[in-house]
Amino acid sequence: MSSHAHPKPAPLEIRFWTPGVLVLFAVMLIGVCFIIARYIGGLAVVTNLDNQHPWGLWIGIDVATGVALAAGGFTTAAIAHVFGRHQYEAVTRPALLTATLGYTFVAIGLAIDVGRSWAMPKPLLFWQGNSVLFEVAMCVVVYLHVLYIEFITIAVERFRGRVNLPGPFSILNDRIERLLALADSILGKTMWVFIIAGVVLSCMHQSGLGSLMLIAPTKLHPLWYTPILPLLFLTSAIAAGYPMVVFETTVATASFKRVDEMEVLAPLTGVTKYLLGIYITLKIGDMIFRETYVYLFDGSIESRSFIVEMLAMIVPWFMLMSPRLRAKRHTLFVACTTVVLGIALNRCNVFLIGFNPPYAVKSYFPSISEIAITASLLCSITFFYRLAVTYLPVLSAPSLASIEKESS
């Protein structure tokens, strides 16, 4: 079988219970118990927030720098479906159930966060269209079941026509049957509305986070704080997308010993170049015209962070701008996985390193149960990532087991 060819998507025959996994569910036990004690004792016994620095860890890099990383689902929809180019429609699901994940643990991350998060669901309720917390709660919301409504696909896919429940069970699988069929030909039809629902909701919330900052002008870097920093998060997001699905796909083909995607992941960062480079673009214009290069080099951790984040930005692109080191699997894996990581640092320099209240009494470093739940929330998603890919079709490249017993 040729690596170019692309079968259909089919659940992985591997084992699921292996150390490395093993691992994973030891951490997300941890991370139960420090989120026990926090909804037992409050913020105050796991956290070493206070009323000067009202969020930390969970926010910076559960929530803000989750949202961004989880663009990949969006970006990757919008240039299959939307813009019809169908070569890439191998790497759209692994980002939907990357995009699936990411938000899902965005949402648990604000629940832990949340000082009263049985008021949560309260802007379901009372609406205030002139907040713009009120627009990214709603639109991550809503973004949220876009997600599940696309996957719900790929559930009918791998059990209509299977459903065999046991024992007393077995009266309700013609029900379920039903179910299915149902949802196969409704989604089937209007599928369409759900992509381009979750391409516009995801523009929205993208840039409103970026929103949220323009209200600390007194309290967030001058190297970060700008007028168009609601601009700077979407283009920065977008720019992120296709590096992330990069990267999962690499470390998933890699860890699952699948053949590669090069002949649809090179060209996909073609498109990526023109994304960055349009954000580093708007990024050092943005520093220009405000005349902030003034703090670049004044020794302070903020302009050192800012140093760095730039050159995570820039050195990958001047990588993805040759054709010849976007055709290796090594050199094109070490520029996406520098731009996601720059991306990463971006949304940690504003919510948690530029973000510096001029009244604080003392400086915010995270306790280590915001570090364990933290740790607990990202290997939850990949311990999910692993158990959907082995039980659903998500995947499509072969294994290389296969090629080679072909081959022979």
Given for the second form:
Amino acid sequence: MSSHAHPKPAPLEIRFWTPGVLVLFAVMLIGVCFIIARYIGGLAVVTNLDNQHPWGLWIGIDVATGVALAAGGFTTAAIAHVFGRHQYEAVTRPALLTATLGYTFVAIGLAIDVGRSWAMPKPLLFWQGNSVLFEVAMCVVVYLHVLYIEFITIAVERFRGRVNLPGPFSILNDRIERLLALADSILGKTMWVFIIAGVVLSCMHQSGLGSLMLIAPTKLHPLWYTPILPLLFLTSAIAAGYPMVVFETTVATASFKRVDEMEVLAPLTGVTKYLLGIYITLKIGDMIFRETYVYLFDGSIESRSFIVEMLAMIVPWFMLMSPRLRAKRHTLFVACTTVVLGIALNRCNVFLIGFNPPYAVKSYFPSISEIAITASLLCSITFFYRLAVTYLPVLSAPSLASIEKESS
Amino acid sequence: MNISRRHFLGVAGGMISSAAAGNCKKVFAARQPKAPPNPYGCVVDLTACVGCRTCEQACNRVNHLPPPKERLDDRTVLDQKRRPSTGAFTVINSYYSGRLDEQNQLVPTYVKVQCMHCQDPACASACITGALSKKDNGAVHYDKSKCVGCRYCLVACPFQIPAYEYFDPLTPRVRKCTFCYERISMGGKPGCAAACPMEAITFGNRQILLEGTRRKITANPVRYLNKIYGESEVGGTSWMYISKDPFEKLGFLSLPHYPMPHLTETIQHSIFAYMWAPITLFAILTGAMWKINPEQINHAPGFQAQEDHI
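Alongside the form predicted alone that was just displayed, please also present the structure of the form predicted together with its partner chain.
Now the full complex is given, and it begins with the chain already shown.
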């Protein structure tokens, strides 16, 4: 950490619409067209799902990977707020934003995927404690609320003392101010409960996602089917948290022309080498214990996908071991991006590639429209991230221009 | 005094630890199989089935489905290895096990496929709302008013039976054999069992059926393999099969003999009994925050306090 205090988070105050944002917006609109088609013609029109492959790309990427990669939110909250490592405060807000957007779009993705979108609240009425999916759904619902409550503090900070509605709405100014003050005082006293609840809820549903496939021992490939799958999902999500923060912070600071925050990111990934080490040890230990290494080199799609997945964990693990490579922005970015992709591949392996129903006559591959909708959701997350950091105090890295001015 | 106190502590400690151990046993005990005590069942005698598909027709009629697409006299559909679908809850496929008749012709075996109505079904354990449930009369029953459409039942079913109405944009249903729930509740037989001209499907109390079937196999050791498929597969199923040919040559899967929900429910109920795991984790983290980062709990508006510490 440098000697001067890290600047406070502030809205970026940049031009929002750029050519890149227009492209994002176009991809979002294309996705909306396919979503409309899904609600006119049913899932059959837009997906390649069938009775043997009931879960496809949307579950593998939008939901499972989305949840895993939103782990940056609770892992940074844990290190900065619970374990008091205040040097990492700078990345908690962007990670919280990513988690909030991530989970919001997990919910939207699920709503598109389930057949009766309007029936989504039914699990709140009909509890089914034996169902892993019920537990995951409940945790995600509660956690989504926790994330928004944590996010309110950012909005309060931005608007408190500055509420100035135009024209006839100005009579509301005073009331909104009082509401913001009330929220500030209540949240100030109770925020610790939400922070800890967020970590607990995350641990519960991250592992719960791993338990989902344990009900289908005859369908999931033995390379992935293990009783410790929930533990593997939990440890891999925790290990992926900081690399995801590095990935998004590096992309954001580069595209917004900000200082790269390496003084925060490099030490943060020092923790990752242990977390990743735990996950890799569990994974390899499990493979040796269950003797599933016999499938490793049988040349099947599954074996190759498993090897790629493992390499995408092991190679960056070795890279992160070296303080020299961790200190360099490019190598750190490459290592962390590889971890992020490896986690995504792991989730796809468990839910799609490793899922082989014995009676299936053909294998599943996502349709163009499934890919378009997934791309649309990913672009939406990016779009709203930019919108939030433009108008709300999320990012705290000073702009490169201001640093140059200072030094000259 | 001292001794009696020690004695008291010892007894108290023993009581506490044995109570804790008892509770732990309850928490960590492996899941016990669930099954209705006295369900109905069906036994399909594959040596009697001639592949006439009258059962398919009867099934579609009693379930108000459109009549089978393929005409009953079209024998080629038997070779298609069809699966149950939204428009057909039961289908018949033919298999050649390699057995020859007197004219050296391959003898086909016809296999009726429908929901097995597991005693301890994976779909019902998986279902997020309990829209699928095992009824006391043996039927695995689907209640569309609870269904969300998540299709986890399709993922969970080891026999790959449930079919989904993918073409319906807003109100798709999971479709599968109902065991003619209404008919058997009123003392009738399932539509297919009532219609079978060869009497290949025997309907009745599952326990009594099993005993009778065992006697039948013992009395006809040449006609039947000594095996009832579904007696113990996935913890037992309400629909069972007997055959002359090995089941693996007839499209039957080799499945575990424990109920499919065993592992998931053991894990879930171990972690969430009395919510001990989440509560413990919450307590540990609160303790850690209290010790390491107390200002978060004491005064700080969570995110604003940070500046003072850097």
